[in-house]
Amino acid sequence: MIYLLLITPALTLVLIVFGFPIVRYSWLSLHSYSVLTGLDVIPNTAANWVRLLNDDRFWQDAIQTIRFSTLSVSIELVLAIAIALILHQKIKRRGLVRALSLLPWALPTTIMALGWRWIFNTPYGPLENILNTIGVGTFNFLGDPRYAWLTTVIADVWKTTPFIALLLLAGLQSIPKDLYEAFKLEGGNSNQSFLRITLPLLEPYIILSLLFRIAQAFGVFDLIQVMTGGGPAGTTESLGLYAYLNAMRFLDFGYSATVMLASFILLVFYCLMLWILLSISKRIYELII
């Protein structure tokens, strides 16, 4: 009973912060709200929902938002592992190096976005002038979608890379040194240390570190909004983008709610299904190890 009275404070908390903006946008995705209607809240039972099952837009922003968001925490978690070893080595300045490396996190991100727009402008940006220099040739990076949804992956990659090594940094230093030191009395390599003592002790950070990151990439917007609008033909458009585009610009606020309200249970199944294959995989990696 002690218990459930001192975590009281922080459920409290998190049912102000998140319990309230889920049930606001529950309430306005059943009613119409917006500019055509003048303004006023009209009952419109599933409307919204109907919509959203046939809007084409949606399902296209959809799977965009998923691309983007595996393909960007799976690159973001391999770099960060070999990121947070290298800065757990004792080497010369630590302290520096790892406050340089925390850079990127640190950087606004419409400053950072910015950034990697100039760098990967046609035909002005440095990147262009280096291909074009070693003979690669043109590319139109931002105006072909075969490139743009992958140049903001590798912007989003450099930008958050740093706060995944962070919270893997905090896990390997969590590690008794004592468990390599008896592990390698018993003939054991570091090759193998990794693989039966770093890994499985991080299991905890890890997948603390996915559940923020995915959470962060389905919600982005600043990062698209700076770099591409959405375009070309909105195949870099996310779902955080097309409900902000449908409150701001076409100010239906009921439909922008309904879209946001979506994003969050396509989030919850997307977790679920993460949580059931790491499940899995830690079964087989059990087995093989």
Given for the second form:
Amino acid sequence: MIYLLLITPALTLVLIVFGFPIVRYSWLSLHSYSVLTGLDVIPNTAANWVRLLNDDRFWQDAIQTIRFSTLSVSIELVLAIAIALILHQKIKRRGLVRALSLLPWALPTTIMALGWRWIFNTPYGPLENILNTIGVGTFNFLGDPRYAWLTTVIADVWKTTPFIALLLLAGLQSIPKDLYEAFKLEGGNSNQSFLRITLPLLEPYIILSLLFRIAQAFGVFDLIQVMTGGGPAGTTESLGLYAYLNAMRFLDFGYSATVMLASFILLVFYCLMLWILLSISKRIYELII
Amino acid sequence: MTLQLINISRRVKRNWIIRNLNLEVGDGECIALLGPSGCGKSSTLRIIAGLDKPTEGQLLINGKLVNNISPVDRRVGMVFQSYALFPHLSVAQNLSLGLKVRGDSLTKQKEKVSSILSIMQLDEYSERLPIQLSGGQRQRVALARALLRDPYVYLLDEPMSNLDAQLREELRPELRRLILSGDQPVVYVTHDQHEAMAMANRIAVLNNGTLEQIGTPEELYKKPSSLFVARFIGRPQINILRSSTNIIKAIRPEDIQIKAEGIRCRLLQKEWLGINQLIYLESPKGHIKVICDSRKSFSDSIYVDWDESNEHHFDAYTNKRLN
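I've shown you the form predicted on its own. Could you give me the structure of the form predicted together with its partner chain?
Shown next: the complete complex, the earlier chain at its head.
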């Protein structure tokens, strides 16, 4: 019974910072609570949820959030594995290289988002300038509803890849060198040792960073707010941004809570699907390898 | 089958890890590489396996120069100190992985693995992960993997150092039966002289990357070629006698007899060891240790003596043997 006592402080903290908001949001989402109600909390059964289901902007933002998270986290993971493998090699000035590679992650998001906004600026930004000079033509990166969301993906990848790389590097360092040597003596080449030793033993670290990043990407706010403000035509707007707008601009706290809660449910559902997908692909991987 | 090291040296930056090592391990012979940590014994093993490259010298397996042959083609069966079992694979998968990457068919893999599992009495553990095994079982899996390799040479890197003393003793006969009884040369790295004496036909004592002496356990014990070997082989450690000349004289604790008269000593301490006891004495030639019958009891003054022909003499400057 003593273990219950021991986990009580941590459990209490989790309940306060995690449980309370969920309960509060659930309660709020079942009430009208906005500037129109004179900031009175009025029960409205499921009116917020009915509104949500018919809200095109919500669904567009949900799709945007999902595609943003999926694409940026996938690219980040692949790049981070490559970077972690490089940083794990015996290269000259390894400490310095490792420290430098973390720099993008250490920059405050707003600062680096401003930087990327400038890089993608039309017609004055450096990227536009380069593409013009080499004759590729003119693009309206931040203004084209088809591609604008990709610029936010690029910025997010640039910022967060080093963090995943660092996590995976820690994973690589936890794999004993002996295993590679034993495998080498058994006849394994370097590709095989990556596929049969490194990747399987890195799996827990990959799952961990996936969880971290997906939860983070689902709640993306500052990067989008600074780079595009959700535009053009709302194509880069994330659920976090929409919830913020509802609360802080439209002063509709009831509906904002509904959007927040819906995005939380979406995240749980997304992680569940991912988990199923990962288990299946792991089975297939073990079969084909 | 033989293994030959000819003038093998290895340098890392400006440090010589191994210098001019010559070693020949014959058909079915087990050589123990013995020495303190950092003496180069593990490096020697890694060079033989092909995990490290020698800076100079030649390495021959079955008379064939293998300096530039890849580790896998040298066909060595190595047991790592940590066992190096793949933690994410079951016992059976650990054993079949090598067969798989070397291209054996699935049926052949299964056949070989199940036969080795039954030889090693590991059948019931085949589906377990290494973490679910005891230390001794892990060691047997590591041995099984080396056996499966059907190697030209066995390389054992401190194979028992992670086991407790009792288990070590139990595994010795098994190791002898499985590996030492074959016709492959065996190189057995250890820092434990008891283990070296128990397992090896010959012992090579290494110190600072050079070979101090190589010989049978008996030769090393009876005629250590240097003071280093004399001190390293034999427990309790050899007594170094105080001397005013350029000759260092040493006598083993078991070669000293307690007599009614002789050199007068004062008793300092006693250690009761069961069949015998170890007594610490203060003599005119310095502190000495003596092994004697445990039933004896002593007063504070004890007279000891020894046969001078049992003394080992070493040069005080070179530390080499003189007699």
